[in-house]
Amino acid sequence: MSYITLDYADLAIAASLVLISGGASLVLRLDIERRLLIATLRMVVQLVLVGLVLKALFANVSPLWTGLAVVVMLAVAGREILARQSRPLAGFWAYGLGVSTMAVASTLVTVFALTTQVAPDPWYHPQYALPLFGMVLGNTMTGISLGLDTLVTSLTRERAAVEAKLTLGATIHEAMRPNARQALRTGLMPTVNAMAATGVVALPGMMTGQILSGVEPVEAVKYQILVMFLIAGGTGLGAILAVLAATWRLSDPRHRLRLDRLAASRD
């Protein structure tokens, strides 16, 4: 089955839709046209650079280069987690906790898929490793950032209630348990919603891309199901690790709530 190729004229025509949105912003005085332009240019530049990098990696298959690309992706994703926190942990924990839990969850899930279900030869081939890792990483990043922000926000808001439970004899784990549960529910909800809506409300990007490139729909569906399972596993593991690590950091062996270990609020 043949697939349709796109040239730069096709992309320019599609870009006119963004211009329409920018024009609407000017007419309606939404004041987002500048941000829309910057986001569009940034997206194009980033994707072009990524395409060139991937082309070079595919031509030079090496575990070293694949691993280096993974490290760069983790570093950038860790910075995104930090930026999404209204009140991050103080010191290195602000960056280290998010990136370490994300690295463990995303790497374990991706390596599991590469060495079992997908099984390319070699297993670290960037054509398979990097796209899978990127999809798992992006969703795990969202789950961790939402979980951490919800946990810190709820503990700050309900500090008096948590400390009242401690005064009445509850352990720090018992006092913080409702907040941790709410943080995990919030972190996992986008993935749960995406799984519930996939195939009925929306066709996922990976499946759509494969179909447009000529892959049989049934085969594309199987790959999409695999990816959704991997995303759910990575997001769940990452969110659990991050929230548990954050609750440990925000408490001590004397069963005290340690909000002094948070950085100043950014609001």
Second form
Amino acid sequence: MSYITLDYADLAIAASLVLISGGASLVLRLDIERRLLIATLRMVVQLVLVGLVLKALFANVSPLWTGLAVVVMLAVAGREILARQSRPLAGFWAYGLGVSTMAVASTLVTVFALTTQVAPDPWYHPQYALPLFGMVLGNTMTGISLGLDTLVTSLTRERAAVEAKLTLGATIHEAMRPNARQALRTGLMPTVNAMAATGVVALPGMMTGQILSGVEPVEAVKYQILVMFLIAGGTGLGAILAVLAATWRLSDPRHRLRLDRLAASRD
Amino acid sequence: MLTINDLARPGLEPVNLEISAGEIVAIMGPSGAGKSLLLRAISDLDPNTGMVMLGGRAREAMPAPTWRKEVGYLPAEPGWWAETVGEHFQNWPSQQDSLATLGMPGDCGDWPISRLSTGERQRLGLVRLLEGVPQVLLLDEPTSGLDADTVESTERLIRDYIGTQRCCLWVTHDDAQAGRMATRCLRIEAGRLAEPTS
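For the form predicted in complex with the partner chain instead of the form predicted on its own, what are the coordinates?
All chains and molecules follow, beginning with the one already shown.
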């Protein structure tokens, strides 16, 4: 097995494909050439920067710098969770609840993998820690944002039903259970679908990358299966923590539904 | 029987009220004056301050679900969580007498909730509430969607249920209904509860 290095001329040739799409947009007046250009530039600049950052991190393996990269990734993913809520919690909780549950779930799962299954030396080596953490984090972020958004949307829409159960003497947990269950199902659905379809509909990107870099297919598959388990674990743990924390925040010890703890509606 | 001391929440000034067993107290007042806020506060569905006691027992001395079972609140538009009518009752077959009294057919247990009219929802919501045998009823315009005949049978059902051992707070817009049903009539204006001047 061999690894084929690309030089910048190769990339320039491939970039002509984007130019063809841009040309088609101009000729057919699709009005998308500007956005295509900006997106292409962003993609190139962002990836080059990430490459440089990773190179620097790999050059001096330090728990401090690796940890800093993890914190930055968490902070950005936390903002993304917030942006995906049609109606977030009010105040600190809007950002804090999503980012803290995501941090606990994705860090636990990644450290577990790094200290037992992958076990590089040292365990926090950024070459292993950051790619694994990134994959777990991205999926956990999706699971948490879907779970939280579904929970809040359904509680807001079905407020009368939840309160009807309360007025008949149900506990707030009984009253919210169908909503919490629905939120967890929705949060876990992308992971379940991805596991069910993987290898049949599409080859996973990480496995494809390892095969391109010369790894034996069976070895690449083993890594992909490990990553799928980690993603399932991170998404499940993250969604459960986030939905439970949100049901706790949206209720109180007198078994009330506290939708007043949501931020004011955006529409 | 039901004692309310300085019960307040945003939109509602402190309320003091004592309701004896056998009483039906009508609450009247313009829309948005705070009638529903008062019932929700007594039921402890929204954050509020003050003291509410049932038969000398403070609300805070019992779990909120127990309190709401004893002090049953029927909103103007009762909520539904399942597909069909029957699923909302602990024991659907034993509701036949109440349903017949209120002019609902006995086989409506299989009806989808989406098919019910406003008046049907109100009557079924009332029957559902009475199934838990609450000692106090907090009713928010329970007959606003009903025709005259059904209003009368609903009033009779509630009066029989209250009897001499239970009591009721009844929000209504209808002076005649207050006259027929209420042992006492109160008004809320701009969040302030008072005995009517007229």
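Between two forms, the rigid core is defined as the largest C-alpha subset superposing within 1.5 Å. Numbering follows the first chain given and starts at 1. Because the structure is a prediction, the values reported are computed rather than measured.
When the structures are compared between these two forms, the hinge, where C-alphas stop matching one rigid part best and start matching the other, is found at 52 among 52, 196, 218, 31. Superimposing on the larger rigid part's C-alpha atoms between these two forms leaves the smaller part rotated by 10 degrees. Taking the rigid core as reference, the CA displacement of residue 11 between these two forms comes to 2.9 Å.
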